[in-house]
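The chain that follows stands alone, in the form predicted alone, written as structure tokens.
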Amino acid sequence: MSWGVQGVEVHFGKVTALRDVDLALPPGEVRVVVGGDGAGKTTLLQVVAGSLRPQSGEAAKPPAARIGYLPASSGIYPDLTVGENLDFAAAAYGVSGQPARERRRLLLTRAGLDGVERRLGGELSGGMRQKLGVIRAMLHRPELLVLDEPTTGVDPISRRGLWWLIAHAAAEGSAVLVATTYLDEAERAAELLLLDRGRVLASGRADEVVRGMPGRLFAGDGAPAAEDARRAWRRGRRWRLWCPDGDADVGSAWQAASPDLQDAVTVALLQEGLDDGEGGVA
């Protein structure tokens, strides 16, 4: 069965945290919701996990015992050892016996935590805490695994280890939803959902989002003219210039460029800001 949300809206007083959001979460696949601070990622994950009831729309999810949820923090107890943290989670989910012990050993080994079971959670590095939190969330083979920014602030090696765990959960049949601010992680997923201030700006496979970018993209070495500044941004040592009208004459200083996901997301955010009467991207 596929989980997810349809037409979901969430309001906190006069603030709209989510506006008419649709997201399908089929088993065996990883979906990523990407966006900056205040985009609505955590609110969406809370609705999906069942810890927050939306004002309107529908949320399809398995029973709470079949959901694995990692909050924005690692969710581990710093005054318990690694082993005690997992014992607590196993008891809460009713996981026991030899198969459970073997699964625990496998996940700890693959995550590089097999030698630290007696260390306190508070003594672990940030990357180790995050990996332990993911293991806790997937220990009971949940039907739905929801992870809120599991790799934020984590070193590149630990990020690879975390994504092994995420891919392993999907391979076992879990529907997986990951919130992230990293676009390279969005490219790993089967599909992505781009949120900004609770609104969906783009969705689908990464290549579909890139192909669906409107207008044309140009690259140049010099800063744009003042009248073009709202549609331009710096990327590395060069500038990007987006023209909603693909036939616009931008001059010989600019060369046509092939967009990637970073460009497509920037254009989606830029277009949203221009439609709202705001400035461009610096």
Contents of the next structure:
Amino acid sequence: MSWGVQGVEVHFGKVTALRDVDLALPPGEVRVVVGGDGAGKTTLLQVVAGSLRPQSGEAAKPPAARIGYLPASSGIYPDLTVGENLDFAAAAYGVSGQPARERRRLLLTRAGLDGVERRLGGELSGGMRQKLGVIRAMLHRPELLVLDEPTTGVDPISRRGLWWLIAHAAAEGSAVLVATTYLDEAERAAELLLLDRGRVLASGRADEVVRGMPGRLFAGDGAPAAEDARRAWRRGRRWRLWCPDGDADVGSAWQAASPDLQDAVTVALLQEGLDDGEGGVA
Amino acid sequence: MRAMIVKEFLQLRRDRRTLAMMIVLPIMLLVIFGYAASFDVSRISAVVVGAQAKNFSQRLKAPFSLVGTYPGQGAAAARRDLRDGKADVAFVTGGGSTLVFINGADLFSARAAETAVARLSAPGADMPRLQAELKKVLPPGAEIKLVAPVPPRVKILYNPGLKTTLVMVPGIAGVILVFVGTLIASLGVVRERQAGTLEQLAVMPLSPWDVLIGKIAPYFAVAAIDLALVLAVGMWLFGVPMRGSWVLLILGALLFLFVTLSIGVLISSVSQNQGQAMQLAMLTVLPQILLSGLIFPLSSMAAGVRWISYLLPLTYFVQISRGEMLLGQPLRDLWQPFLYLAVLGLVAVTFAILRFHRLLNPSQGLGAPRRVQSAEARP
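In place of the form predicted alone, the structure of the form predicted in complex with the partner chain is requested.
Once more the chain from above appears, this time first in line as the rest of the complex follows.
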């Protein structure tokens, strides 16, 4: 069965956190929601996980006992040990017996936490805490696994370990939704959803999002002219210039460039800003 | 330094509860100490029994306040009236000198009663002077013999030495339960909120009752051990008696503990951080210590303040613990404190459960969404 949301709207007073958002979460797949600060990622995940009821729209989700959720704060008790944190989750979700003990051991090993079972949650490094949060969320083999920025602030090695766990959960049949600010993580997901100020700017497979980018993209070594500044941004040592009109003449200093997901996302955000009469992203 | 001062002012301005506490607390203390903190007993309730009861009661003056005259009853009924809390003093008339029973469990009323009874018998001590005065105004040879009234025999019941410890220890047991129940339990939920684990609890398959009882149970166990220790030390070290029923005392203590823990958890669920929780808890603990009758007698408080006492759970636990330990009151005399404690418990636990529902249910609640608003949905 596929979980997800349809036509979801969430408002906090006058602030719109989500506007008409659709998202399907089929079992065995990892879907990623990307967006900057204040995009509405956490709000969407809370609606999907069931901790927030939207003002309109529908959310299809399994019962609470079959949902695994990692909040942005990791949800780890700092004054309980690694083992006690897992014991609490196991008891709350009614997981017990020999198979459960074996799963717990397996997850601890795969997360690289098997040697720190007696360490307090508050004494763990950021990466370890996030990994503990992820294995706590997937301990009971949830049908729906919702992870809010599990890799934010985590070193590259730990990020790799976390993604191994996430892929493992999907391989076990869980529908997985991950919020992230890292586009390389979005590229490895089956599909992504790009949010900005509660609105969906783009969705689909990463290559579809790239192919769907409007206009043309150019790369150059020099800074853009003042009138082009709102459509230009730096990438590494070079500049990117986006032209909504595919036939525009940008001069010989600019060469046509093949966009990747980062370019496509930047263009989507840029286009949104230009439509709203705001400045560029450089 | 200026930057630091400005920053502190800004933070203080945003922390409205602390600001309110800084204003409310001094006013509250002033009102309490002004109107309630009084050891003066202006009214001593009295019953008069025995053959001369009617005659005697007509002669009773302030500070005694007659609550009953029973000529047909004797010393046993007088003792019962004192135990049941109907009167502070009982006069047993007839058969020679009057016998006065004073309830020693109410320390300040007892001391005031002792003084007032001594004053009642004072004319007897003045007899030679009166005789001399009369001799001056009477014709020579005439003689009037004044008969001095027999001074009453005073017997202080329940706390013959009027020891403060005997009266305080049963009440202090309640104060300890308030500290564990309200002050410490008030940190329970707010700790979850600050650690970011409340959001986690909200999506777990736990009902608000599961969370509430789970939160209360450990404190309940620790407070029960505390209570046992306090009572044991009070009895062995200070000689506090246990004249009533252990079952009633334990029932009262458990009921009281349930009320204080529910208040603690309720405070925790409405607080945003541990500082706020402690402030709110202090706002409920302080009046309980000062207005429950533990230190200052309820009868000495101004009526405008006394009604606050009747809203405080410790008021009723003090009545139950003193009633059982010192007076040995039966349930028939204590049903009111038991009933009021039960009502307060029901109110506190209902509010706590409602708050838990709001915090843990998927809604536009106060826990997660508010955090979302600040973190994600800022325009």
